[in-house]
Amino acid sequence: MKNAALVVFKKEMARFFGDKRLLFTTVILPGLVIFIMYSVMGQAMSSTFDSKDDVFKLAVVNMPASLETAFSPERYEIEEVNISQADDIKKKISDKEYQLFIVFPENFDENLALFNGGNLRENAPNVEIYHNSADVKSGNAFSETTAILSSVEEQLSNVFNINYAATPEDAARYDTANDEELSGTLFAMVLPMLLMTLMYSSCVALAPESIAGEKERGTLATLLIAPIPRNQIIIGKVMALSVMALLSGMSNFIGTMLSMPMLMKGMENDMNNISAVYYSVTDYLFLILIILSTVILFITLISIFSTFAKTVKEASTLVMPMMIVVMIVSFASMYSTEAKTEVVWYLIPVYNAVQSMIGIFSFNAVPVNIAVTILINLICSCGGLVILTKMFNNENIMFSK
């Protein structure tokens, strides 16, 4: 039968699209869950770490007159206490009743003047700030207070300035990175790892059921005795599984890209302009081709393990080591936002996909390296199809009990 592979392909696709529950859980649900999860995480992080409206309660010993105006009364509630209350105040910080306990040395202003006059560094007045790092509000208060004191110190004993700026907006001029480069750096660090993990998970959710599942239920044996070349059965199944996994992977990708700006709101202010609009049609085309070739490779490899297994459970167990390898390789993107330029790196399956994604997301994609990655993935997939054909022709593997 010349169109046997197409018949098997249609059969698998009919099974997939005919099962509304499977279609929902495989294609729609993953992207929806990622979008909701990352959006909620971004909102939660934003509300947790945003301290713009917080009022910090401070207990201070020996508050210097020179610093009284440094702390805004709208921002800080300062209570002057005695050093004998130290233990009680520290307990209240642990109980989150106070945010900070600051102890200035006696005669702070006078000692500071002596230090500016030429005393050794070790004789400089020491300010003790007790805080609770397990309390987000206390941590924010500690960061802002140390910044205030550091600013005052620079004003009192300043020798020279580095990137002096009166406002944060003024300081931004020293950073030559633009929003596009910030987006590229962040996406190159995070998305390759996420996409590779999600793509592999999608393939694992589909391939074992299609082969080991049919083998376990006995329906695969019926298909094998039909007058259809077994290599056509394999090609039809791999094609169908690849389409299904690609749909699931694209759902994950879309959900991730849509939720990323929301997630960034919970991070630093200079990341609020993170966006995927900077990527061109060519970038997305390269990315889709990389995802497609990688999905076909994953489906082929997982199909080999599924063919060897007797049950879906056994197949799921056999593919776990490969999952670990994929995750380890994918984590490479977390420690490098620059893609390898040498072609030799793109001859390594899986790793080449990660490097290609890093190149695409960092706006440094090299078409030759992208082409090599796609070619290597397809060659390895063809090799896997040869192995699958031999396994399908082995009666002991296909009908073992």
Contents of the next structure:
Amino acid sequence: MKNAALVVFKKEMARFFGDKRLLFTTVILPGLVIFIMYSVMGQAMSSTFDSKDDVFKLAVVNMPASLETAFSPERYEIEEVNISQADDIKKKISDKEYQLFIVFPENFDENLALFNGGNLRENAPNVEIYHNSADVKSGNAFSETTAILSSVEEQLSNVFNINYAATPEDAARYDTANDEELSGTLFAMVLPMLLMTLMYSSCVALAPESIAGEKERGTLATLLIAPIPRNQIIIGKVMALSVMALLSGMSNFIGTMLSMPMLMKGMENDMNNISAVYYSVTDYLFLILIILSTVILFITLISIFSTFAKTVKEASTLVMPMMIVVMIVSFASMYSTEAKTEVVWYLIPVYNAVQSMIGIFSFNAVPVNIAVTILINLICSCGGLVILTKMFNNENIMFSK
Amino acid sequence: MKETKEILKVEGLSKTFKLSAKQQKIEKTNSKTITAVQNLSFSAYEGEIFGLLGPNGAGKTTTLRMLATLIKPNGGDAFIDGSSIVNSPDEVRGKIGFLTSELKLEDFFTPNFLFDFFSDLHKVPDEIRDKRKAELFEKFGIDKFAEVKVANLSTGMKQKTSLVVSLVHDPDIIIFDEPTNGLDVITAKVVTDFLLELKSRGKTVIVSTHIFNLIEKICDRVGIIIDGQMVVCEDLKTLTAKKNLEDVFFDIYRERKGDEV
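The form predicted in complex with its partner chain is what I need now, so please give it after the form predicted on its own.
To see the whole picture, the full complex is given below, headed by that same chain.
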């Protein structure tokens, strides 16, 4: 004999997989869009901040002889100009023809030679650097030139160093964090919020259509006339919707994980080695179980609102306040990358999922807390199924006009 | 025929609906409830077609929806082949075939898929399902459209598909609410002929309609409902011995409602 819930489940899946447009927009497109969006963003930021191939064109007044070697000719094309050309040069900076216009005071080197460790503080020579902050290349030239001049200035007045390093590689020894820990901190900060929001969005995109939509179109009543207990219809639908939402969520997740390193690389050079490869099979298993139980809970809750609503539009409106709650709770992860250790926190639905994810991503998952989270999610989902069954048996809810 | 097995027994069925403030305004009443069906009793027997006749809003559809267990009665009960609509709704749903314009088929699926799906819900074995599907699809000309999505079917073909899907489990009692409503004359004839065929096979058919001609053509007995009450429940031949059904109906209607026709 065929199980009624399974029959309903198969029908829902046939609907989902048979509709190529629905499949594309809910499963393939979200992951693809996230991957392309984050990759392009990373690439754009990378090319914005990374100007290693640029050659900066500088117009300089009173170029000091002591600094000529500081500006590499491969990087800086320096043209010595007269102060009377100032206005013309500034216009050329606005036109992006030049990147910087630097005005050194007269006798700059002579003044520096007189420096004895304190007498220049009152009347220090002022180097004027005109730049165009609206032009990325000019901005980069300004940052690098300022860094060069600061370095020269520090060498002149050096009293002590902080984390002195001859090379950038040498500087890395001061940071005790390894790539694994850096990845953990970053993922724990960003991914719980992102995943919770994506999961909820996936559920909202699917559940109202399947329940309120069927109610609105009159096809749910056809199903209710079948000689099967109403809870079998609900279980079949919730199971199918959970699988669909999981596929959609997984698409988002894969797109995020694949593009995250590219996004981070673009944001910060230190993040070059951010990767998801540091997580063990157990971590991924924990994560999948948390995601699965949370998706089932979300689907059940959204199904309750969808059953109560008369139309898809009404259902979509009813689920919005819950979206805000989920987002607020999820944002908590951005302020703390350490998961709560006390089990009592894991008794709170939604919050427990966020905490569990923080634990997993920061390599500090506590199996008991993960188990409690899954259990609580499933208990709440079962409670939701009982409510849904009562609602499906209530003619005022199911057949109200 | 009345001496044959009593398949449907309706005992004092009543249904009251709550009215929202908006509905109170529309109905121009201060009452917070409206009685749709009041203490309705009748029986239907094996191998007969029983017609429920009444004007719009008389309570015909509400009665059929209660019999189909879509809504629960506030009072009374009905027994379908011994199963109570109040206490054993799942059992009742397995024994009836219910068709109403309120029930729609999912546009995305084909008649073939929907027949299999509802057969599975009714736990019809695969070999019986396939044989029954072939027969019904051929009879209603659905076989040529078996793999066409419902969305792309004509209104008549959709109606035929709904009818066929309601019969996947070969129920002994078939309840049709306004079976020929919205159908073209050819499809309407196919449906009425099929109802007569069901009767000849010993099935009990309950139809609700306000079309006198349909009742006269296919029904053995008729129940006239006005304002939620069964005012007449009689053998059609006896009822129309002296006057045609339309005249009989309006005589009864005037008696109940005065000249409000």
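Think of the rigid core as the biggest set of C-alphas that the two forms share within 1.5 Å after superposition. Here the structure is a predicted model, which is why all the values come from computation and not from measurement. Positions refer to the first chain, counted from 1.
With a cut-off of 2 Å and the rigid core superposed, A205 has a Cα displacement that falls short of the cut-off between these two forms.
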